[in-house]
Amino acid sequence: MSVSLAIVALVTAPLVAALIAVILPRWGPWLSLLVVAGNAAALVVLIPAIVSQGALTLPIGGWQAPLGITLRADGMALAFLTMAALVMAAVLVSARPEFGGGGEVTETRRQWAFWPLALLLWSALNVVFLSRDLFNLYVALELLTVSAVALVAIDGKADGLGAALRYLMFALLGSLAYLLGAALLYAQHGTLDIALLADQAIGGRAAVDMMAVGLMTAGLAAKTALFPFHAWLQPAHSGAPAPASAMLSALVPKASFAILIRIWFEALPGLATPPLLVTLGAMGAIAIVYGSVLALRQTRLKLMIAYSTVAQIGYLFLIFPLAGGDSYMQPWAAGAWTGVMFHALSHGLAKASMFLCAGLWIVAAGSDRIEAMRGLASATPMIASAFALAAVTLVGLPPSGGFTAKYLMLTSAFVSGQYVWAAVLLIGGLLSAAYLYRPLAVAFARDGDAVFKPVPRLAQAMPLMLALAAILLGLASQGPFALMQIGRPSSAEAGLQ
């Protein structure tokens, strides 16, 4: 498989399945599993081609930017291809047991709405990872959305329609704020390629600038569900299926955050200002305090999952007063911006694992209320041990992923002299310890008189190779490191403004 061919197959392999799924259903099952095939050959192409050559750029149709499209496949990229690649993998072979793939002829509606949907999810982030066109990430940002909403009211239940409906009024506003700023950008500029955007000059259309960027900012943040604009994520992982929720928390957020990522230290590094970056981190550290105060407050283990989410998402906010600042160049930008890449894959991995965990237990136990499932880790010592290890990753203790994340923020504040920044990334870990600890103490009590329904092997290691990721992350840092060094922008480096 050439280079080309491999990025090409990341893309259009899932879309491809998608649309077969939809018109053989019985399909699907199989047919996901072919694409996880695909794309973990895709990704052994790439990343070997990417450490000897550097960034791959690849115009669709050969037509350069700004008449055509161009992929570009980066160290940032492939850390989020090859992350949502496990992610899935582990998503679609758990979700086989509750959404057929045994054989059997089934024709109801979440069995075979499923399969096609998870894909097209699947196929939209990877577009996002590897676009350097903004108007082309709105779309694949756009076949995101609607694929997730209908994965949360993938079962018709009255919570799950309600939830949905919150989360694509959300996504509608965020999606009209970004598709105007967009607009602004195009009528400057002429272009929406991201690196020609870096390329031109400012000059007097600055105001113009800051207001399409500052639309965008706001669009991305709602989508990626930042404070205050949270409200649509916790009834909809309360309403999605387990599966669903893994594929919500850990990749949906990360697509909107990446593009982020991509505007401001890509395209228009220079319209960052103190103020703005400033608010930013104030948001996501609000975010840390407010997500797990409520995590703590939950009895429902899938809702404490939840707000654990909109905490652990305030941390990839830091990223903005930590890599940013004055206009010289800053020694610890590139460790803030590398620990933040980090803590996303870390969450990824871990929080993927949490949901699928908590959708086990769920079997299990009949119930999702954290007491209920008292005793279940001597039934299920598997699921027990990767929420564990899920656990270690998202308070940041060593040897995680987690742990190198918050290693590199907190050096990078602490140099810079961010002291209140590193205090929320202290007080945000322990505040994690204190709410995780909560199911971890319920599941490993005894409780002889307790009998649970058995949960399937292989369903039980799926969450398990999700957390043991995580934790080698961590392990083997140093691979992950260099990778996503390789075509980091330069202002992640000499920092923003």
The other form holds:
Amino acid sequence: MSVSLAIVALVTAPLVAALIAVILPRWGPWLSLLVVAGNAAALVVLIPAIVSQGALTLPIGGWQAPLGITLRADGMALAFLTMAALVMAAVLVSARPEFGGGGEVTETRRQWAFWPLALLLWSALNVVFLSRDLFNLYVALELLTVSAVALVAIDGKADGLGAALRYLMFALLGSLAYLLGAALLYAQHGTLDIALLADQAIGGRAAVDMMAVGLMTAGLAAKTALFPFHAWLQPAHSGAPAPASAMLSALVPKASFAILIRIWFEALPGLATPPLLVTLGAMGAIAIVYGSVLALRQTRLKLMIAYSTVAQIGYLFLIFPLAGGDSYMQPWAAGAWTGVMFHALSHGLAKASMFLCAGLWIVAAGSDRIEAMRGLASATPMIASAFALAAVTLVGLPPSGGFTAKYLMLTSAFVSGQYVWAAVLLIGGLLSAAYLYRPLAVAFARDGDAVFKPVPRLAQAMPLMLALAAILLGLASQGPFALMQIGRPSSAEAGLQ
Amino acid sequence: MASSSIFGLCGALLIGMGLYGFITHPHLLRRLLAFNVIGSGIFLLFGATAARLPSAATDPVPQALIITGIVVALAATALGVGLVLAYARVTGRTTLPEDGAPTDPGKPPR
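Switch from the form predicted on its own, shown above, to the form predicted in complex with its partner chain and output its structure.
The complete assembly is shown below, putting the previous chain first.
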């Protein structure tokens, strides 16, 4: 009982709070803290429950699958939910100085809009991770996109509005492609429930299924900002206010990626063919190299971090060739799947930390040029260590979560004899070390004649908390590793064929 | 030809026309309209699939999904129109900068 309540609370608490925050604007910051606490409590109830009982399924309102919508809390869902909860907690706490309104200050539109939008985004994210119905996932994805686009435009300036419109155009086409794919799947199978689809489509490779999944994959890739569809990402992620960028970069691409995994590994695992898997992997590989090289060339901190996201998203798509295609040997395909999940989680934590750091540094230095950060490390040691720890995770150095991820992916690449992907992983690691070294070297430089604005302690602690969580993911990788195995799709063990 | 086939083909036609409009018109409002044309095409196609088995009664589930989809599309369009208006008010432009359309004469670029 309390378990179903926890699942329901994860979805409804942020949604209800968002609606209240629209009506009662001043309550936004407090409501957010309440939701953070409620979400944490729900996760504390759920995680032990699924560790002891296995994945839990909740048919909403008691309506069973073909007609009703099923929510399912499995290991992957809970891992992502926990990551999202950590990121949202840090973001909502650090957004208080900027969007909290000082009490006596007259309220601006952006202060009013931020809290409902952030909470709506959170609610949509939780639905995406839990839902097992492809149409319900579409609605959640749209809610997510609409709130993300609005967050990009929240300042109402020309750059932000342009970036938001570009994002919206990509996202609209992406969601239409997904919707068309869902309609075709329904026409073929008469259901959009992932479990029922998996039962129906065993072994079959119908042309309609191929077309539907192709459309859905293209749509979701556009929303995830995979390489040829990445043009919207860097203006949107670098133009938004720092707390919004943290959510956009750390969480939003993970949602569409999670749906991709659900479709390819759970709903229709029989569809994959080696050329398809290699194509998706190649797009990921190009994203890694292209994003990293462009990140190296940026002189503005937030743009650099945004291009780094383009590159890091590329790693996610290596799951297709590594956990499928040639790697039929069971343990290694499973390793690749888990490795990519580790990558998604550690990237979420580290990238949110990095954007929050960047936001504070830009306030302190009064500019977002990397050169303006000279000597900032001695003025803001907590931010500097957070940024450094987040960089350790993104580069994939031990003992971070990023290292666990890269280690698992590399092992499976070598064992399955796919040396190309191993080379891509190593080159990507080197390039990210190169572009992340620059801001750190500048920040730690010892010519402290510049004067910086002070930054509140609490705001400094938030990115540090996230970066430490990303390191902890590697140090204590046993727990999350075991969690992710709960209710894992069998195709993630055997590999897509 | 069965009526469901006619509906399906019309839907496909709308999708194609909308996609053409979306790609060829840089004007943001036209793009939003094209988005709605594509959306209508998809909904029509989706509705046509409800009658895919001539023997059985019409499947009501697609109608429920279409109504939900229309609401979602409406919300996205409303946000889009709001953004286009705000963008036009701030910059005096109705196209995104890199899309190659000439900007309004007499207005400074941003």
